[in-house]
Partner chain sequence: MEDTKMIDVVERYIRGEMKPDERLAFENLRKSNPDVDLLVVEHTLFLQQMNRFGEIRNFKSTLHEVHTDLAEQGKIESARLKGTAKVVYLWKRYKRVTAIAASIAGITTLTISALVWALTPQGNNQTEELSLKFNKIQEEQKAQKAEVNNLKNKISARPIAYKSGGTSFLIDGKGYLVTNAHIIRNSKNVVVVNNKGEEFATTVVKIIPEKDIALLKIADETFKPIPSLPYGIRKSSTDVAEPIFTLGYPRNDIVYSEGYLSAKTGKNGDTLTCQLGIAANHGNSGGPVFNHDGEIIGIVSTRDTEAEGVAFAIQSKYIFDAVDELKKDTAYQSLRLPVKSTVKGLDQTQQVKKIQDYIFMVKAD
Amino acid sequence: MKPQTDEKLLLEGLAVNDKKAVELIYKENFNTIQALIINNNGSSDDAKDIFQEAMIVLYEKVRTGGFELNCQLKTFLYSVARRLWLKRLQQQNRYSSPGDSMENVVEVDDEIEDHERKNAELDMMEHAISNLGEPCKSLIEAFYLQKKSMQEIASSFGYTNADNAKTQKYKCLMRLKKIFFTQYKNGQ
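Taking just this one chain, and keeping to the form predicted alone, what is its structure?
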């Protein structure tokens, strides 16, 4: 019952323009909406626009009074954002619906669960990387995040050649894999 109470308080805060309530709604829901938009031919700026529009829809509903949320807040925002995005894509001729009206109910619970599971796995991976230790952590980041070549890594890390750097990267990946799957198995 606590999440429903918290969401009710957030909606009450939104209705009176409470800055903290708005920030919390944004913090808890923007990443999900952004992933939806980016995974469906959109940009980060599109995601900001759509999220803002979805927040306006929610704000107008709570301001009029009598609005009763019959699902989780994140489900409501996701559904509104998805409709708004599909409508925009349709207007830009980037999406053609298969003859159905966009007013149909959009099932989003499975997509939200998948997104939350992926976020949890990414958090576990981030934790595993932080526990990896040096020089493995820096080497993995240099290759995968900074997109450095093996030759660049070899020279910056002091390896004799790119093949030695590649071998070390492999060893680091195996260590990272072991840390990650140990955490994953233990549900941390």
The other form holds:
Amino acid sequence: MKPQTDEKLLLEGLAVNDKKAVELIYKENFNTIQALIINNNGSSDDAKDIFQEAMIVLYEKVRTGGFELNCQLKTFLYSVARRLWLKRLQQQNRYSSPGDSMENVVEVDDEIEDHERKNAELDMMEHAISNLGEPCKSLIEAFYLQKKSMQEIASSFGYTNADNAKTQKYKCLMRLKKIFFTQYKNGQ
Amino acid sequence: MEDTKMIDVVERYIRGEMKPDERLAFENLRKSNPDVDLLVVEHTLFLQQMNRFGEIRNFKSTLHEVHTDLAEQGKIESARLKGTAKVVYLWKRYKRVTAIAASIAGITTLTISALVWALTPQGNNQTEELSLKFNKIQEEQKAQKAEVNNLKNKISARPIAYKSGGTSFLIDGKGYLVTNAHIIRNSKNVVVVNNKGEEFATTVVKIIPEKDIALLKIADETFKPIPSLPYGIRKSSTDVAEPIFTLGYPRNDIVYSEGYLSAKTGKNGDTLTCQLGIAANHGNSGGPVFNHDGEIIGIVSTRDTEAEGVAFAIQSKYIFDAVDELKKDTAYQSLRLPVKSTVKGLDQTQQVKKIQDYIFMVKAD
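Condition change, the form predicted alone to the form predicted together with the partner chain:
After this comes the whole thing, all chains and molecules, with the earlier chain placed first.
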């Protein structure tokens, strides 16, 4: 098998959150990125953070499908992690110029910008859900995230029937959307 | 149409679950009614955000799991840096401080040695010799002690009837465990058994009866030190109502039970303990209480005799106190408590899988 088809398969696995694929990518790339970060004033915790964020950038790209990588997977991850780390150093006023060669680095500024915007939206959703309170939080998570049916939800939350659960879910949803969109419109 | 139904219809439309004719009818409604159209647009965006939130959350948990697995299998360099990487890291971090410290130290040393050289009377050979002799005596003493211990071990080799039992857990991979003082009160022999049934002899290194804490050290050649423990010990207190779980040996197998923290203090406002809403049995004593991040927040110690499902745990900060107390003895300087939980973010089944190997049954005579 050609390396390119290999990587294509890996990305397809990544897109559906397949643990084996994630593990392979992780194993192949983590040490290089950890070395980069540690050689540039970082700790191993920083390395884990940055690497996982770079993985999320990649995941965001592939999860909706139709994404093709125009460089090697490892180059992409390295470039993203490098950019993320330099950015973080800058924010902490600890800028240093990494002593690595620029050979294996591609331009990823757009990706990072996109990622930051998406991250902000994600934070809004997280904030909105965590402000919802119980039982709304669990109810919404069960329906929209764990994709449980209304019958299942009714029985596990102790509602007398699915219609009652539905009414309750509706009320929760309205509150959630209100919190979310208030932030969303302010953030735009 | 009712609002509840409307959302239902819109969601079915967005998910593409409508039959063609229904879909057509709905699309016509959308065209004619701008409110409906706005609702569809808004709700599509909302559902997209929601889905993404869920997927990213799952992905983060996969990443976390993978990281822990690979680090454990040694396939990536784990949290502990080794060899040159660590030296490089420390060097970079402390370059300046080291330089300053080194120059100050250099100057001081030079001055002091000059002074000493100038001021010391000659002929201090005698003192040196004495200290050498002293060392020799100490060594002999050590050898004698070891022999006596050997003999003692041989004498006590007859089978031991264990009377008391409980749970304990590792707080340092080198073989340090914590348990309740009441389990090992007046015991001569204390052994611990892991969930595979392997037995290890231990020595009691510290008992603090008023806190009901005892520290043990495994003294058995068959015990292999563990490079890093998967859980951390929490220094600060936990919030009331937080879900918690415990692992212990109320019988010969390790048993999991879960509950919640019901009060930050124990019975009658006791500040040493906290109250748990959990079913605990004899034998759970000395077991760790974990929060959902896999951090130890306490040691199960007693249960309420008047109420069902109420137990008390010694707050974890007292483990730190006990260890500090022990470390006053220079022989235990190397003891390090784990403060970071590497199982944070994993689901409970995974957490228990990784944790259970470090929870031991205690048997005392």
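Only the largest set of C-alpha atoms that superpose within 1.5 Å between the two forms is called the rigid core. Quick caveat, the model's predicted, so the values are computed rather than measured. Positions refer to the first chain, counted from 1.
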Item to check | Core superposition between the two forms, C-alpha change of Ile179 at least 2 Å | outcome: yes
